[in-house]
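Quick heads-up: it's one chain on its own, the form predicted on its own, in structure tokens.
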Amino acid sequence: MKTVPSFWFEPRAWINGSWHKMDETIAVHNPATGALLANVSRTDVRSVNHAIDGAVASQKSWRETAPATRGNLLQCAAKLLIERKDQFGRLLSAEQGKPYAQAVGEVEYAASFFQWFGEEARRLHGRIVPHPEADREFFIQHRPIGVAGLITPWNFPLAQGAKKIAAALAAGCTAVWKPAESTPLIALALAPLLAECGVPPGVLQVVPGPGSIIGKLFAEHPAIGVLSLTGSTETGAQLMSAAAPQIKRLSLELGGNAPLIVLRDADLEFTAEQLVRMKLFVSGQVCVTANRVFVPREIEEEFVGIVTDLLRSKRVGNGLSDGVDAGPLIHERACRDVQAMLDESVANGARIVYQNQSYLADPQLDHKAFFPPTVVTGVDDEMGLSCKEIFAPIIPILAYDSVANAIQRANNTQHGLAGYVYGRDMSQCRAVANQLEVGIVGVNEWRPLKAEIPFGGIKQSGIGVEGGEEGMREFVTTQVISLPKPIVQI
């Protein structure tokens, strides 16, 4: 068993490189074992303007810093967040509720953010172009929007603030970021962990709050140059609603309801270990796990006693525990939207093939937390398991007849963010992969996510990319000189 570490910072609001106490606070709890954390600073309206203003004051010299200089903060970071991995996946765990060994994999997933955004950092360069004019020419450069409003989500509230950071910061802007109030410990852990490595005061706020008042105010803030959501697809509408007047900069990560499309040659126990693998990744609270599991009528009866059979020998508990392979969801307000949409698929002709509760042998967890991982059968595309985002360890097998049947109903859903095909035949898995309506697929891979690709959605599940060399352009213009070219006589 795995203890919570001392903090080694404040439960408040870091602004211009100090921690800014406020009237009001968060609670934030294990939600494993309902254990109190700490109280957390809630930022109002005030406090969340002082820090913008922070942040705009800071952002000319930012800019100005040679970008060999902010890469290299920005590896330090990643430096030191692997040297302390062990603390931070830790206080993760506690936090969010996911096993030890994934919150230290998603440390490692957001170090590599910082370490790919600071070797990024001195290429983002610009390029003469030929003038038509023979004694011109065009000089193209990209420049920092300015100050950009970050708000991440509770399932991955270190690594989504590392993609959004490092990319902001690389460009030569400064940052507020408005981490989950579920799970602000984290963001409050790596603030002063960058400013030891040198990141000046006022380039990055962390300001814990409600995400209705301090998204509104990123929206209308004429200050805020950019605004980068990860989180649904209704409250990245709402800020684009909010932003719309201004005609601001939006990257938006959303929704997704990923289909995995088994095919007739697959491997089967090589897909289900996969499959399980995924769904209890963060307790299926991913927006890209498979949301759908195609999968041909005639082995699907196979199929389902080798994901029952794995699914049967997982342990689910307290992240901090030895040996746990899923923990909690993040409250129990969300498992109880979880067992109303499983009932009401239930109650259309769903089955529920197996359940595992292992969690109930326990005593000291908050069992109302827990919600088990689940194989149902029998699911259509009408009913909510197959329509709706699920964010729980649920594995719905649709049945299909046809490689074709199977794509179409994969892709008709309003969200695009990820999908994934199991086969073995590779023309088959890319035939397959290029019709998929997506913004990335994992073929025969679970999670193709790093920091070296550009990832985002398409349809309603969101605007833009975070990751790759395409990640830092979020956070830039483009502005084109025309001058005359230097006339050098020898």
Ligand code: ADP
Second form
Amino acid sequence: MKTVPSFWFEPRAWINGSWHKMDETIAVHNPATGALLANVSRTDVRSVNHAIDGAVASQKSWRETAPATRGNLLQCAAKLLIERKDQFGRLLSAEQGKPYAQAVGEVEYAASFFQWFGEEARRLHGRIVPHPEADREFFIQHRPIGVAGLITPWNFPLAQGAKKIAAALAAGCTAVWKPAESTPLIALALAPLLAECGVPPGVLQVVPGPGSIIGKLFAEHPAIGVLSLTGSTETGAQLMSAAAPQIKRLSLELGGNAPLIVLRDADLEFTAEQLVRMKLFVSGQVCVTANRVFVPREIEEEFVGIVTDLLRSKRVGNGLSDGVDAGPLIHERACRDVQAMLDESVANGARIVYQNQSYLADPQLDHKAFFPPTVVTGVDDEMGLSCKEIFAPIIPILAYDSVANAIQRANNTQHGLAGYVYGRDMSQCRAVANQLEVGIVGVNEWRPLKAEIPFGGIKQSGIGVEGGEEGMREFVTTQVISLPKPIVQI
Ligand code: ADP
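Okay, that is the form predicted on its own; can I get the form predicted together with the ligand now?
Up next: the whole complex, starting with the chain shown before.
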């Protein structure tokens, strides 16, 4: 059993390089046990404005810091995160509920973004374009937008922040970060680490608090030039409309409804192993997780049998205990919502094949926050399990008769974030992948997301990308200067 580390930070807002106590607090609990971890300051409106002012004040000197220097500071953050991954991993597991090994994986994933954008900082090239008139030329340059407002969810509370902070700071923006209400601790843990690397006060501010109030404030504050949100599609729409009067730049990573298509020639053992891993990862509370599993009707029974046997061998429990494969959901309310979705589908003909309730064996857990990993068959395209983002370890099986039919149904959603194809014939896998209306496809791979690639959704899954060369573009504007060519007589 791992322990919660003692805090190396204060549970307060981080503004201009120091901790700020507020009158009100938000209680943060370990979802697995219900234990109180901390009462974290709830940043009031005056203090959020103060944080934005500080980010504005530090903007000029940060923008004018050499890109290579900015990059080095970010690479330092990557290094320290890796060195301290046990400490960060234990805190993350306690606060979010995910198993320790997954939490450490998230710390490494977060570090990879600091490393990547630390390297990319020096590659924000402009270019010179010939002018149609012989005595002129165009300079094209990318300039930091200014202050970025960052809003992140609770499922990857460190990595989602790291992706945005690293890209924004690499581009020369300063940032005000509002972490999710349920998981502010890991955000506060990161702030002094960046300061230790030499990131100046005011360049990153952390303001825990309610999304509806701080999000609106970010959207309406004229000094915030770009808003980057990872959250639900509903929240994205609200933020977009709040930002509309100022035509504010938005970068939105929103909900998904990913299809996973098992082709007839797929290696069923391998596919089942990857599917179970994916659905137990953060207990299915992942926007890119497989939400609908399309299986050829003639192999459905065999595949479901393999998946069920595998799921039976897994252990659900406290993320800080050894040998746990999946933790709780983020809170009891999430369990109730998912149960309602499952009940509705069952009332309409879906069948629960198996549920893993291994967490019941541990009396020290808060069982109300756990949802059993579940296999459901007989799911059709109209049921809630198909139409909505499940955000729980439920594996809904949808039988199909032809690949064309599976693709058409896979695309029949307003979301377009991720998709998965499993099969042996690579030309067929590639052809299916090409036809999926999503931002990223994993072929025989359950987690293709990496710092090196641009990832973003289409349709109602978002606007813009994170990661890759493109990730920094979310935080810059493009300016063209048309100027006379210097004529020098030699
Ligand atoms: P989730 O269901 O994953 O919690 P949300 O979209 O509700 O997704 O939350 C993601 C982040 O968005 C959180 O930090 C939350 O506080 C914030 N948030 C919630 N409502 C709003 C809003 N109206 N405007 C801006 N941010 C919001």
